[in-house]
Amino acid sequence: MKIYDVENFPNPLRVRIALAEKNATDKATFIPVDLMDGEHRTAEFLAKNPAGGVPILELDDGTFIAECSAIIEYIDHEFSGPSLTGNTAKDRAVISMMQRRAESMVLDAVATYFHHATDGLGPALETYQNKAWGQKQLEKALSGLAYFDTVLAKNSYLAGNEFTAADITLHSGLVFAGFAQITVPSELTNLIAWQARIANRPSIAA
């Protein structure tokens, strides 16, 4: 299989991290996109990924999907090794709400902020900017870091007592709010807690 991607970006690195949970990383083929250069604007880009977006998963049958959530749930099911997304019914439904929400209320909220309240990638790349969005993005960003600050005092991960996909996105959303100039506020021990400790996975260390 083929993963188009720009290595470091922070939706690539979730699926980087769960093949590497998986112990699946070499059966990957790591195809960069130029995106500096606008390549992901392209047709023939958009024609694997209409949304332009990385990363894009190419199956040896010729198959594209795009969107980390449909990408990692490949991977998981895919691949032996500890589930990422669930194996009982209750399970699932709690990675896929945790998920969504580091997703929502970080990971998509810092990548707002940085695309509009920022120089973000250059003006060749951010052909429009709403900076107070941007602001007020930001504010949702902080407010998602606080409730996961709050879930994270109850429990070890984000879905419960194991690492799942959920904390691969939250992770992700840290990164780029790192990236972004963005701190995570010195109250929220339990957050910065959890974030050094799983710095120290094998696949997050990697």
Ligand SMILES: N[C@@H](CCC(=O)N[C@@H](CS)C(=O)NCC(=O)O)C(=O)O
The other form holds:
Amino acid sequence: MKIYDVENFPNPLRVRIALAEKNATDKATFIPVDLMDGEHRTAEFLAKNPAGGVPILELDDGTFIAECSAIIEYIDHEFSGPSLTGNTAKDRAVISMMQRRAESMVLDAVATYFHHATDGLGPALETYQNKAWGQKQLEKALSGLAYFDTVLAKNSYLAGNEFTAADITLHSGLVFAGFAQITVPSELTNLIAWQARIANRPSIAA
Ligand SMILES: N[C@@H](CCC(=O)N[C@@H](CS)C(=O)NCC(=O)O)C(=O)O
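For comparison with the form predicted alone, produce the structure of the form predicted in complex with the named molecule.
In what comes next, the whole complex appears, and the chain from above leads the way.
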């Protein structure tokens, strides 16, 4: 299988962590996308993913799968090892809910702040910016972080006592927040402790 991505970008990072968790990194061939040169906006790329984003998974039969949550679902089922998306009906639903919250309340909010309220990826790529909307999304991201601090006061991980795809999404959101120079408030001690704890996982340390 092939993965079109940009190494170290927040969403591609999610898929790379999932592969590492499943010990399957060597099963993928990574195809670098020249995002800074606008390759993701070419007709050829948009034919693979109309949303114009990375990562994209291409299966050996030619199927293209975009959206990290879908790609991680595929990886989780394709390779053995501890489940990232849950085995029971309840676990699957709770993980899916927490994953979507981490995406919407933190990762996507940070991304919108970065692209709208800062210089983002530079004038060639940031062709439309709405600074007020970007600032509003910063507020949303900070509320999201406070929410996850309350979750982590009760559980070791976002969806209970196991590391899952939801933790991967929040981790990428925090990596993006750091890049966008958003500081995690020091009073969010449960979130900060979780961050330190997962930093020791080989998939994340790598
Ligand atoms: N919801 C998508 C987000 C993908 C995404 O926004 N990726 C960023 C890189 S971290 C990207 O390609 N940005 C380029 C753009 O949107 O123009 C997913 O889960 O894969």
